[in-house]
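Shown next as structure tokens: one chain only, the form predicted alone.
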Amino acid sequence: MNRRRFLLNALAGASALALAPSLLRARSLPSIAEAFASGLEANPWMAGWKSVAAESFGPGPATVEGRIPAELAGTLYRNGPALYERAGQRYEHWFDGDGMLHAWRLDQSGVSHQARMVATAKYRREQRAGRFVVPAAGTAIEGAEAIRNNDDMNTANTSVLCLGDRVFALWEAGSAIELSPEDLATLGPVTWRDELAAAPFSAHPLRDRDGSIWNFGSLDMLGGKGLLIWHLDSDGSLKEVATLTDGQPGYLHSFAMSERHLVFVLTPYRMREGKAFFERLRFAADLPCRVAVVAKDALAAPRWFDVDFGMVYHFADAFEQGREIVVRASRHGNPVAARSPFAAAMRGEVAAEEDPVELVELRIDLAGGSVRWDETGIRGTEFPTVDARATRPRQSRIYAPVRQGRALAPYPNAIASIDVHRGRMNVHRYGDEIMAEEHVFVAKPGSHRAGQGWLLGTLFDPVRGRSGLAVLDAEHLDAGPLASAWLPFMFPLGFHGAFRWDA
């Protein structure tokens, strides 16, 4: 069977399983919406999981405190779920909300903001219906209708890819959705090659040193098994696509990349009957993770390893030291809670227990064939970002939101620069009331040393009812923001973003 036919058959099988009746079983949801409204009244910070009130916002100016660096001129695009309720029904899983893309434009004249719902096929269909009618990944939908393929339920709500002068909104299990970088109008799903229409293109692509893009697409969420490995050229054309299969079901949200290898850590799981994917999924802590190490110049010849169970959504960086690969990741300590992050907040409740997250190193001995997790002793670090120019562990700093001191919400209120090699952490604490999201690293023009750059991070202030953007010097976090830009209203908490320089 040739590769083209194999891909067609694999995708057709996965799409057919995605339509299985178990995904379409329903139960009543209005009580969840009522409980959330009650919880929000008692806990204003839950507005981080409240639906937006309009389809688009702006463009409009933000109020700037401090000064934007003269060299920093471009746009921070941010993505995240923003619509959780329709007609009295509310999603139960954070990952289910329809995506809204934000554009924070910075230059010496100030900061402007614009936001717009991503007009996916799912979003347009439910706008016409006035209610939820499409199956969701984490919530059983009352009265769900049939879908043709995974793109019919694509929410485009997780991340952003900037590729040349093009901008894409990304989701875990569907096509990349292209948008206009100027006004954020939705242009539609991208098909990289005809037989790959609606193939999953995950939310965490990685840019190689030559400007090309590596990514994967998991078939597990569609009812199949295995991965697609994508390689795009810097101009957005498809260089290569390959398949990676294993007998054990494995969940993964992102992956890691070293100089010569791609590393995929598949978390084992079992499925229960009925309900939606994440409600049926149970991480299998009694089984090892399967680790695939794939040489970039030999995609068809992966090496497989087993390592003790660990649940990871996000990886930081990866390095090659002789015949060893060191991968840094945020590992979750509660696999039950990890399958639905902030599930209590989605229901309007305060969680009785938290899901502890720690920064760990996955050490892969290619020569000896062994793999192990090493703890760093650093905890509470999710949404890690890095300066990809670092080529050795001692050069690298990991930037991650953390929770420090008193906090109004069970959410990060600070941003940290972490030197794992020396066991040091430099932190800026925004305060008790501020909720700090992912901070994206942007290298200073003309700089060469890793770490020379700025961090751009979005903030959520439920007490003053505002959302904002902070700009910090990555080498001097403890000095606080160089500038902050605030809007007079709030948006729900998002996930990931990407910076694009002005042409």
Given for the second form:
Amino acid sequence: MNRRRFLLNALAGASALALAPSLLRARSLPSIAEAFASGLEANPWMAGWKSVAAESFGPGPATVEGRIPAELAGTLYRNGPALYERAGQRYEHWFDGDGMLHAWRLDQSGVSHQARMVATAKYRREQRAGRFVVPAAGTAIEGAEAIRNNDDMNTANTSVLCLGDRVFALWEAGSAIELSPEDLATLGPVTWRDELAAAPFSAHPLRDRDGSIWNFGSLDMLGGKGLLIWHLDSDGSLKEVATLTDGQPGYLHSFAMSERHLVFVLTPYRMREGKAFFERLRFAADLPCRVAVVAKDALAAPRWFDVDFGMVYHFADAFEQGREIVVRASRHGNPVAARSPFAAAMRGEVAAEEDPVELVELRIDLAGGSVRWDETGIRGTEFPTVDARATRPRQSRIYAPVRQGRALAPYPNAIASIDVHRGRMNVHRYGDEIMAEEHVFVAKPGSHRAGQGWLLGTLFDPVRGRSGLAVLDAEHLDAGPLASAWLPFMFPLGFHGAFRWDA
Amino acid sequence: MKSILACTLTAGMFAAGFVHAAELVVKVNDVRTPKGQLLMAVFDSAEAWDGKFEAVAKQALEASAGEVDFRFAGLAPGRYAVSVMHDENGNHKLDSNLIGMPVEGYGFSNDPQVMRKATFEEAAFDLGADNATIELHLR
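Let me have the form predicted together with its partner chain next, following on from the form predicted alone.
Okay, now the whole complex, with that chain kicking things off.
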């Protein structure tokens, strides 16, 4: 073919493409931000995934119905992704939004609320740019700028750790970000030890009976292998750090802790072509999960097991019974959907199929070396919490938002106290239109029996356009809230919180 | 064949300094802190980039938040790549944490979108006989 002929053909090809109907259609497709706006118009509950309207809220009073218990005086700190859109671009993954930290302060005088965006390096950089310029975990950002390390992507959007007088906003793959407990001003990322600057400190640390804190950080997500195990003293000093490596890439969002062991369940995955981590990730349901059981006094000597594939974001509690460890967890039934929870709502669409979540027990037989999942038949239990004082399954209740009866949104509308051991459930249903979030357990002062305490749970009412907080007696959920506190405005749904008593 | 030979000869003449050499200005943006020094090196081959030969030019400048400009005089026309690091604590190396993530600033010509050391090809640019200015962003 001569050069001239080739050029003509190429041009012909180009013009044919330019006029192809599919391309014309593609050009007229609305952006994700536009699709979300129209989805929201038809489905008011999608406001739970709407980009936050302000950089901060309050402090201001909430309207209280009922009575706050006399002994309950402190702050529920809550975190969650809040900023999803800039300059017409909308994130496609729920986990991408920049974190906003909320403080619900409760005492006899009432309930007040304050919130501020966590001023991470990412947030400040994009405030200056006026658009998204930092790569995100779940959305490809066109024209993203180069970043130094994982902390440049840190959105600090997942959970809260209260340690002594200090409060930290946590993310999955970077440093804990410290904030002022009083005015929620961002103090910056924390380096627990010099050589561990920017090392991942995940969003679900667990408090041991001595007050010390265990946590992990996944290295797989950062292109490394395995994970870091962190052990902090109750004063925030680093006691010990260890690495745990395995040949197979495994995803984990949280872990479980029994009296003497830490349990890490690594869900296998493969990476496809693409830009963002969650865009590339595919859970490998054809492979087993790897389970590491690590004795707290021998971090360098883990025992590894295989168990059938399962995808868990959140674990509830774990118990040692002789040579067996029983771990309770909320397992996702659809590994494809679990990669991006509420992806449809993020796009302004109603999901064609849901990702069923089931409360399961992972039974690890340390003597026989076998591990299995046991199903409980209890469904829809994401964001489980517990009273960590329970030492046996019979004492334990798992508190989880669930959906009961009619619901405006494909989201929990009730809170349940689940006694897995006896197969019983005690429920308070908030109503068709209320979306119920995680409920944090707070032990009653002076109480010793597991379960004696309150649940503090946040609520989202898209019909009346308000966000709120409920306080319930954990042993009498069916009696309904002791008190509810409502704000005259709403902000996006969040993820996790932690309670801190007033000094 | 003839033209390739001519090019080679010309390149050789430039290298030998028979013709006017260019000044290269490298503007480094996004310096996060005024602590320490910025250390820049200019390389003329992938081998040099990978540490097998010396850089053709090196320079250290005091850091100042925002922008710092480097000037390299007398560079022969050719293909170059520039790397820069922000030595905040004065230990003459790019500090990284226990898992190998850099914790001080660094950058490469062309600002390649990679979270590792760029390759020579990713960072390479052509410098002619005239003075030139390039910009890069510290990450």
